[in-house]
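Single chain ahead, written as C-alpha cells, the form predicted on its own.
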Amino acid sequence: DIVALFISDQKMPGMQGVEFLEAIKEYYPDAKKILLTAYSDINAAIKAINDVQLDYYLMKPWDPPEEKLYPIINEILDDWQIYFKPEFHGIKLIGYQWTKHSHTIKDFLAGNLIPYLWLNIELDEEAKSLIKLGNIECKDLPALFFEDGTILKRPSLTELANKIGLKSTASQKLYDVTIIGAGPAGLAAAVYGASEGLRTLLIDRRAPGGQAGTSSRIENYLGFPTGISGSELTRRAITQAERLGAEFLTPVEVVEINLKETYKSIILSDGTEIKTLSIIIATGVDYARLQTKGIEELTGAGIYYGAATTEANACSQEDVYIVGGGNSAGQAAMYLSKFAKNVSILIRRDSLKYTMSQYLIEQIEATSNIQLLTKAAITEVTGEKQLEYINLSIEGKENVKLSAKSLFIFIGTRPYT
C-alpha cells in the first residue's frame, strides 16, 4: 500500500514519536511524517527534523484546526504529491540519454515545473514501440508525445512552450511594471507589484525560480525549518505572484529597452514591443563556467551546470563527480547520493569549512556513498558523443584518469546582465 503522511504524538504508550517514525522509514522511505508534540518536546522534534527527516513539528493544541491544522496537513501532503509518482499519463519526452538537446529538453520542462516522464531510446522497451508506432526514425529525436496524440520532433523551446501552454506573448497594452528576471528576487517583486494593484508583467529566458529553484534543497531559507526544494519554493511563488494578478511570460528574451517619452519601450528577441512605465531589472547570475579542455565539447552530454535534480534518475548505480565546495554543490551530493552508487566532491583547498556551511557539512560526512577529494582539480575531459573520462591532478599527482559518465559542476555564478 501507498501512504503519503505519518502523524504519530510523541507521548504514546510503549514507544515515543520519534522511534515509530524512525521505524517506518524502512518500509515507507517516501512518506512524509509529522511529529505532534508538547511544549516540553521541542528539543526531541528538533533533533528529529535531522534524525529520521522529520517534515513538520506541530505543537498542541491546534485550535481552531481550520487554521493550525488542515492547511499544514494540505500543504505536506501536496509537496508529497509533486515527487508521488503513479501510473503515468501525461508528456513522454524519448530521447538519447547523453545528447544536449534531451538535456536542454529536460532541464527546460522541469524548469517549468511541468510534470514529464522521460524514455531512454537505448534502454526502454516502451520507448522503442512508441517511435515504431509514431513512425519515427532516431534522427527525429528527442521527440516528445502528448496525451492528445501529438507528436513534437526535436522541437525547439518556443514550439514547446507554445504546445504545453506556457505564455510567451503580453496580454495588455502597458504594464505599470514589468520585470526582467523571473528569480527569488523578480518572483518577490511580482508579488508585491501586483499586491498593490499594479499591472505587473514578469518574463524570464527560460523558466521561473532562477539558480534557487533549480536546487534540490534549500534549508537555510528563512521561514522553512525542515528546508524546502527550489521547485517547490518556486511553486509557491509563481501561484502566489499570479493569484495576485502578475502576467508571467516565458521563454522569452529582452535583446534591446529604449526609453520614450512618457513610458520605457522593451523589445523581445521575436521583435515584439511591451509598453511600460517603470522596469525592474533582476536577472541574477548564471553559473560560472570551468575553462578546462573537453568541457564545452560535452556540456549536456555528461557535463552538467546545476541539473542535479533533472538528471539524477540516469545517475542511478554510476559513480559520480561534482566539482565545487559550497552550498549548492553540498545539496546536489546529498541529492544525488540518493541515485548514485558513490559521489566524489572534487575541491581546490583541503577542507570544505572555508566555503560550505556547517549543517550540509555534518550530512556530507554522515552519508557513506559521498567522498571528499581534497587538493583536487580537472585538467582534461573526454569522450567521444558522451562524458567518458576526467584527468585529475590530485595531492600533488599528475593524470590521475578515472572513468566518469556524470559531472556536475558549481564552481560560483557571475552576473547575468
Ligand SMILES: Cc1cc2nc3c(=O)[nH]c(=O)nc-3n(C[C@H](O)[C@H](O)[C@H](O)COP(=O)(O)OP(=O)(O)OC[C@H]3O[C@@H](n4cnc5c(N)ncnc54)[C@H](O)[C@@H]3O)c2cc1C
Contents of the next structure:
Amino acid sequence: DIVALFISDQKMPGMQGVEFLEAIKEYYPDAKKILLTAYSDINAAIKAINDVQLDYYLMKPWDPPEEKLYPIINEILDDWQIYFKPEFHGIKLIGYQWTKHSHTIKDFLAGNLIPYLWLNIELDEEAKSLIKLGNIECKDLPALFFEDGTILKRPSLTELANKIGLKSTASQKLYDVTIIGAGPAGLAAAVYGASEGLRTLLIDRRAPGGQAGTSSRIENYLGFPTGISGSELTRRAITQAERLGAEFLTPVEVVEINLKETYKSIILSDGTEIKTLSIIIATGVDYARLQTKGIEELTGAGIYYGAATTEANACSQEDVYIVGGGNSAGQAAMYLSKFAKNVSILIRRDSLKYTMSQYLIEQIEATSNIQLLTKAAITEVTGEKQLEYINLSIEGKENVKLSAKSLFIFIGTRPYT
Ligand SMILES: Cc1cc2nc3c(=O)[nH]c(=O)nc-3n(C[C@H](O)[C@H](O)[C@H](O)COP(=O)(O)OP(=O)(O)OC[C@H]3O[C@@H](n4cnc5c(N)ncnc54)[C@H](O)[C@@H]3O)c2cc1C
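Can you return the structure of this protein in the form predicted in complex with this ligand rather than the form predicted on its own?
Below is the whole assembly, all chains and molecules, this chain first.
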C-alpha cells in the first residue's frame, strides 16, 4: 500500500511517537512524517527532525484547524505528490525514439486515448531488462508489453487495435446514418444522429478527435472558458456519442462509396461492406506537406506533422524547431516550451500578426524560451536515420546549418477527400 503521510502523537501508551515514526521508515521510506507534541515534548520533536527525518512537528492544540492544521497537511501532501512516481500498470511500449514505427504506435495509442508508458531502449534501464525478460531482439522493436503478460512485436495498427479492444467491425446489417470521419464535425453529427434514435455508425481511419484531438489547448471552443485540451474534448465527445447509442469503428478507412437502389454501400479498406441509408462525409483536412529536400524521408524520425503532444517528452531539454505561423504552430510552441530547452518558430513573413491570433502572440512573446525567426525558409533537412541538420535561408544572412533532432511542421491543411 502507498502511504503519503503519517501523523503520530508523541505521547502514546506503549510507544513514543518518535519511536513509531522511526519504525515505519523501514516500510515507508518516502512517506512524510508529522509529530504531534505538547509544549513539554519540544526537545524530543527537535531531535526527531534529524533522527527520523521528521517533516513537521505540530504543537497542540491546533485551533482553529483551518488555520493551524489543514494548511500544513496540504503543504506536506503537495510536497509528497511532487516526488511521488506511481508504479505504471498499463501498456509499456519499448522502442527506438527516432523511428517511424515507434512514432506511429505512440500516435495511435494517444489518439485513441489509451494510456501507455513509453520506454526508450537507448535510455531506459527498465526497457533493457524487459526486452531481456521477454526474449525480444532489437530487430523486434517497437514492442508492446501488456499487463496480461502478452507481448506484441512490431505490430500493425490493426493487430494493436484488436489487442486493445477497439472495434473495427460493424454490428448491424443496416444503419440509418453513417458518418465518415470522427473529428469534431463527425463526432457532433454522431451525437445528434444517435440522440434522435437513428442507427448511427461513426468511422475513423486513425482515432477519434481528428485534428482537434492533437491540439494541446483549444481556447475558443464554446463552453470552456479556460480552454480544453484536444484529447479531453475528444474523450468527452466520444463518450457522449457512445452513451447515446452511436457505434464507433477505428482504425477503419473508407475507400469507396456506391449508390444502390435502396441504400448506400460503403467499402472499407479491408474489403468489407457497410450498408446505410444516408452518409455524412466529415473527413476534414490533412496536413499540407512541406515539399523540401529530405523532409519526406525523415518524417516520423524527428520530423512530425502535428504530434506536438505525443513527442513533447522526447524533446526534453532539446532545441526544437517549428515551421509555420498559424494558431496550431503557436499552440505547439507554447506546449513544447514546457519541455524543450528552446523553441524556434520559423516563418517566411516578417511577423506573426498576419496569421496568428493575438492571444497566442501575446503568450509567445511572454515566454522566454521561444524565439521567432522571421523571413526564414528551410532549404534542406539531412540525417542518416533521423533528423540531424536543418539548412535554413534567412533574409540578410548567410545560409545557416542548424543541428536539430525535432522539427514540427504546421503549414496549413488541404481537404482530405
Ligand atoms: C494542432 C491543431 C490545433 C488546432 N487548434 C484549434 C483551435 O484552438 N481552435 C480552433 O477553432 N481550431 C483549431 N484547429 C483546427 C480544428 O482542429 C479543425 O478545424 C477541426 O478539427 C476540423 O474538424 P473536422 O471534423 O471537420 O475535421 P478533422 O478534424 O480533420 O477530422 C477528420 C477526420 O476524418 C478522418 N478521415 C479522413 N478520411 C477518412 C476516411 N477515408 N475514412 C475514415 N476516416 C477518415 C480523419 O482520420 C480525421 O479523424 C486546430 C488544428 C490543429 C491541427
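Treat the numbers as computed from the prediction; the structure is a model and nothing was measured. Numbering follows the first chain given and starts at 1.
- The candidate at the hinge, the spot where one rigid part hands over to the other between the two forms, is 86 among 221, 292, 25, 86.
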